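There is one chain below, alone, in structure tokens, taken in the form predicted alone.
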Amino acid sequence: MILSSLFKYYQADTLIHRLDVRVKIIFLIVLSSACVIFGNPGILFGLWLVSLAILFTARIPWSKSKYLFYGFVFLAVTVGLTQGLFYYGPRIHLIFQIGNFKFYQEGLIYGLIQSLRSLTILTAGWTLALTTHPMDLLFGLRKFKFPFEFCFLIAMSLRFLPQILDHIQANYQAQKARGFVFSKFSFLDKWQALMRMLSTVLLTSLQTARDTALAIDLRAFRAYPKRTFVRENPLRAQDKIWMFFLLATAVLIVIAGIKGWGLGPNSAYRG
């Protein structure tokens, strides 16, 4: 599978695709805020399930989403093990010990909390990128009164990242076509080949950026302080309903954070 397709906009006719980009951005902000405020593993697991439900509703094909799930497993295992070994908070319950390395329950729970936070935000952000065309994202950010230059930068980043991944894969395939099989060579040869590949990718990316900059200048980018757009994209009734629901949820999350309610980042260790 081409690497760039993992981050490219996936066109489909689903509820998530039809939602206004402003609703999706607010959802991502609300969900990220909830991940920061809440520290209970059960609640964070529920938030992750919500982000997964949104992903499945968008009907993203398994050929794309499977790599995300591989990343889930790697992140959860890596963070859980490292925090279990190197956690510097209160350590009481020892699970096992190998030599001088001690694995504590408190570190494992803390690693689980951080993994769930990262996985939830990663899933929601990835869903936003796959279900929103870069130009729609530009228009949506502009509706939030962000500077046009900032909006354009975000949209172009989503466009150029897949191209960079394509360059990396093309160079790798070129190396294989020349008979260079990475598994059959020493570490030094692999490192030298990797440096040559990265140099080629860097030069290609710089040339693409230069061509894009010239095209932008030819179209009089920033010639006028205010820009107009052909599409205004007004909020529809269903978008307003979803936005009201998300804002109400954000208020409840803030109240929960202010009141405490046992949902702070250390609530898992209390009692």
Second form
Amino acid sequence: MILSSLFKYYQADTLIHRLDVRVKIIFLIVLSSACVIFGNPGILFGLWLVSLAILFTARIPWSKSKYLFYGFVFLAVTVGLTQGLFYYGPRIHLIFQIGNFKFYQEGLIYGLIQSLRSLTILTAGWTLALTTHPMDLLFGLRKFKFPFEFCFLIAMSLRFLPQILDHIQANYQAQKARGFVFSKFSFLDKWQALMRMLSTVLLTSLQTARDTALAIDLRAFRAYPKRTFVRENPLRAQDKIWMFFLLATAVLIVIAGIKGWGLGPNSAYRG
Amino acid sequence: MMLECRNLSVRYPNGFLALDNFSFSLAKEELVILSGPTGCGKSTLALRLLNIIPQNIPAEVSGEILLDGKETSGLGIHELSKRIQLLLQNPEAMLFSPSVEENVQFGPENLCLEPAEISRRVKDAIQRVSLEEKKLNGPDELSGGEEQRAAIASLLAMAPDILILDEPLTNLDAQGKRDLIEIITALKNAGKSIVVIEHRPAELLEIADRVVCIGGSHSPLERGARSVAGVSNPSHTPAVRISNLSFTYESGFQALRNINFEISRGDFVALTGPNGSGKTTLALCLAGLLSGVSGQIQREGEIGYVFQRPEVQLFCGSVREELAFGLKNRRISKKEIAERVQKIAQKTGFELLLDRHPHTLSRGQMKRLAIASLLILEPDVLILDEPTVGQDEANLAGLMNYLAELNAGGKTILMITHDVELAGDYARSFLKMEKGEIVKYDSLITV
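Structure of the form predicted together with its partner chain, given the form predicted alone:
Below is the entire complex, every chain and molecule, led by the chain shown above.
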């Protein structure tokens, strides 16, 4: 597996790829808001299916998405199980008990709700990152009036994150090449190997950051209070339609929240 | 003189005197090669000329720098950067924006130029480095040569009179070097003054007006390892045998296609080919560091692999620990480890640097340390990925002679290199790759 490919922009010609970045950002905000407002597991499951449908529409290959997808599912299951065990809301229906650990139905449902929320938001966020060129993301954030320095920082992170992951992989292989096979050593040895890996990656990242800071300075970054922006893309007609549709949906979600629709079997499950 | 510096000295806070009373001048439309051994202060001079030292990097400085006859000490980096631009050793660090075009327009946008003027500059700069077709590509989608050209375009968009290029030819394949030399020549003819910092300036001598050496005279590389170490006698048994080897990355990119060859025990093989041809992937497969390989690899003995980028494979707290790491993994006694570390340190010139942190060494030294940390494990086959990168003439000669000595002692060596001339001096067999295939295999040995 090439770690860095997990977060790299995936080039394709799909509806999702063609959408203006501002539409995608608004979609992510609306979907995340819906996840927070609704507490009904059925509705949340539906929202997750929506985010999955969008991921598939973007034609992200399974070879690229499976590792992160496994990660999401692992996170969701972990959240579900821990909430089932350690939920502190009203606990009525005991499912099973191991020693002092009691597993309640209410906790399981609460965990399921939280898992679905995380899965939906993470899937949609990841789809945004994979289908949007970092240059467009920078542009989109700037259009939402985020300071240029902040947008630049985000775009740089996306630019260098794959590089950092490449360094981690190279370091892993370098240790292996000198006889350190992770599976054959003790937990303590593994921990030390991990620390060696992290410190090396931190050092190399700092060196790249230092050189990059130098290159930025040499190109007059923040030399003047203002700067020129060459790119000014207006929204296309189809993007405006999508934007209208999303904003209308946002209004409906807010109304549903106020009316108390879709809160789930017990409002306490909303979290 | 356009740029003149008189009696420049730079001493870093740790007491290291990087430049000592150095004087230098650069005329309009002149191309000067700045050469000298690793650590002699070439890059320090570049940073000093732009006032990065001492404004960004603290150091004790003396001497004066004159630009068109005026002192530059009072000028900020931003002001100087309109006249002088610097290509850093690591072009990756210079390409921080998501596309070539964005990188090139970043500087002019910061200068608050009119959009029309920015567009004109960007178009012109990209045209000069012949990257029109790749202007929307991200830095990851560029080859080594294209990365270097994109970084140069981003400097040109600032419209400087003087360009300082720090080791621009390093890491480039033969075609990449030819393209870049052509661009440098065109820039000189277009009226730019250029300083090229190079360890091994042979390829640039034809277009240079002068060669200035820092820290000692410039001597040609004393090659000819075979005369030093003698010719080994490769046996006719294979050290590595590869049959129908193919490898496809999970992204779907097929890096190797049906590779078949054998390397004789005791042979010295040079593996050449353009960037992206699959050389490193082949080496990783040989070293057993990639999974999902199809085909067969038979290895007679242990294989050691030295990575291309030294900084990511040095992970210990000191040179001593780095050398000892592999031996510790083999549970060898402390006494023997200490003896073998001492021995390899003497052979590779690290005796006085054993307690230094590996990341405080120069790039050339880091590369040598990476090689030494593998050699100490005494592998039967040694694979070196671009071992010559960043080495000055003296270090390179020392390193190559040492490899030849090992080879004469029976060690099998596979060296990935873009330096065809160097390969010709040392190697006995030559493998050439293109697009994931072996397109040529000349061996003086018949297996």
